[in-house]
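A lone chain, given as structure tokens: the form predicted on its own.
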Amino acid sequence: MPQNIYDNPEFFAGYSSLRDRKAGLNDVLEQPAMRSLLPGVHGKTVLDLGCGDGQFCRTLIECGAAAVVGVEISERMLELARSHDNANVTFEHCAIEDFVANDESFDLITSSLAFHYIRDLDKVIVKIAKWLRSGGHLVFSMEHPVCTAAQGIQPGWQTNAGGDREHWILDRYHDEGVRRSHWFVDDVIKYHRTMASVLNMVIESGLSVDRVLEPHAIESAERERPSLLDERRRPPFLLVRARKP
């Protein structure tokens, strides 16, 4: 069974507090470059895997989506997406790698920082490309291999004596597979994969990659947070667009 972590009580309410204070990177640079990589939305349908509260199914209608579809674990986070009125958007509660669809049932597929929660990544990017329409794209977040490589080892930054950030661990980058962390709780469970492994998924089903993004945090929040710039230093995301022929 795939892992259903926010459903933990201790790991939601440290994820929520996080979200409230705005202290992660998903509002000033994620959902930013999830944003700049969606074709016209205008008129389409649109699937979202792993859609977490619905923020980014409620973006997808604000840019003129005329029905999205949201794919959810998470009883917690469904409630938070349902609280939302919306006639266009519905929200399905299952796991991502157990949702079914028709083939060529949706012109557009996004993922927000899910897929290295899945273990069989390449069989879901397979029906991904099934349930495309001819034209229709592939648009997805994930934490960057640079990032996921290490965890559960000694991830995050080398200090030193002063507390000052020298550089960024990265170790095991090609010992592709499961990492256990602590992210608010214990055996938080993840998927390291290459870059190449990531890419080379997406063009074996069949798409065409067309837009690769490793982005860092937006200019004004910069300003605001000076250290959002260690984020230009590694990337801790890796956005990936990609259109079905």
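Given the structure is predicted, the values throughout are model-derived calculations rather than measurements. Numbering follows the first chain given and starts at 1. Superpose the two forms; the largest set of C-alphas matching within 1.5 Å is the rigid core. Compared with the form predicted together with another copy of the chain:
- Core-aligned CA deviation for Asn88 between the two forms: less than 2 Å.
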Second form
Protein chains: 2
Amino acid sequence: MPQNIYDNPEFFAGYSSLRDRKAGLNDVLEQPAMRSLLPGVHGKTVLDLGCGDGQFCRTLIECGAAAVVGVEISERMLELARSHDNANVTFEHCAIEDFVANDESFDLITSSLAFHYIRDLDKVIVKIAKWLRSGGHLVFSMEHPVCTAAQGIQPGWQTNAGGDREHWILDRYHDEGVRRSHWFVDDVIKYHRTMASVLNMVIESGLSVDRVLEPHAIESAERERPSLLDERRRPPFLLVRARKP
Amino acid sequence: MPQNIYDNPEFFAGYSSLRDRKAGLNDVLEQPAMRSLLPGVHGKTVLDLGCGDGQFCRTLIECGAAAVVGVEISERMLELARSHDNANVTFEHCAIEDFVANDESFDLITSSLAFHYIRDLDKVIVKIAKWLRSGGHLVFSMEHPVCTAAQGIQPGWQTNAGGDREHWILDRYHDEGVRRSHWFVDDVIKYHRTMASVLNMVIESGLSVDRVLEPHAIESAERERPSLLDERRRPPFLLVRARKP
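Same protein, different form: I have the form predicted on its own, so give me the form predicted together with another copy of the chain.
Full assembly next; the chain just shown is listed first.
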């Protein structure tokens, strides 16, 4: 069964405080990178998989999309989403894995930081390739394989006695599969895959990879909050844009 | 000026002993992965950039290639290469960066573990894309970005007091450029690039990425030499196959 961690009250409270404080990497790193990968969106029909509170759906409308469908498994996230003005956005309460659509019905399919929660990602990408119109694009972000690899086993940053970050720890890279970690609650399940596996899944679905990003934070944010410079020491996220021929 | 470290006598002696002992990763990891990426080679005209002792040129001929041109900057490596039977192989004593060829003159261009020595790799890949015939392939291997990133600054494997490998160290990932390290001699210069940079260079040259590999050692070798299992803990090499439309 697809995981619905965002409906766990404890998780949701922790996650909400993170987003409120804007202390996360979404606003200063992942979202700017996602926007930079968008093809021309004007007048397009878009599907956003794992839309959460609908932030990226609204970004797509602001960029000129004609219609956006947001798919989200968490009812709590959808409640948040519905508290905004969502003209031309339709929300579907559904796991990404269970969503169905007609072939060639979208110009653009996006997914922000959801793919690392999906067990059978290859099957989802095959469906995405069918749902796209010819010339359409898939744009997604996910936790970077060098971050998921040792998650739940090693601490991530190795720190010295003074608490300084000495370096990032990489291990178990080829050991693909479940990673259990603590993020607000115990046992958040993510799926580790190698970079090669992710890219080959996209290629084998018939899409062609046309841009790869491993972004660091935007420079204005780095100047304001120098700790963000650590995101240059190892890539936190992987983003890919692929095109249906 | 392109680096010619393989003509340094001390380096060459060290490197030769490594290859003789077959203790390196070439025979059990990198070369099998390169062969697995080869498209149909029968009757094809191939260019091998940074051919070293010509091992991969001979593999290509064994796979049925009609003609192979091997390009190598090191005269010592070429001497080694010429000591073998090289029917249908031509060697050119030349830096990869300085090699010239006619447009659309090769069906396949290969390069094994040489690209991390090239400063202006983007320019070389643009030339490769021109030298390939339509439908032709580029197949290359290089040191993986997670290995070059902290090279010369951090120790690679972090070991405990007993000498056991605790984990791989990753740092300075986004800091692209020169890495000076000691490999038989001081000051071997390599160029670190992110995974995204390497893939985007290929895509921007007009080639389409059609397979990415981050291989571990072949399993028979892992059984014989269990220390090779460490190569599953972080990817030592990145391999890419790309196709000219």
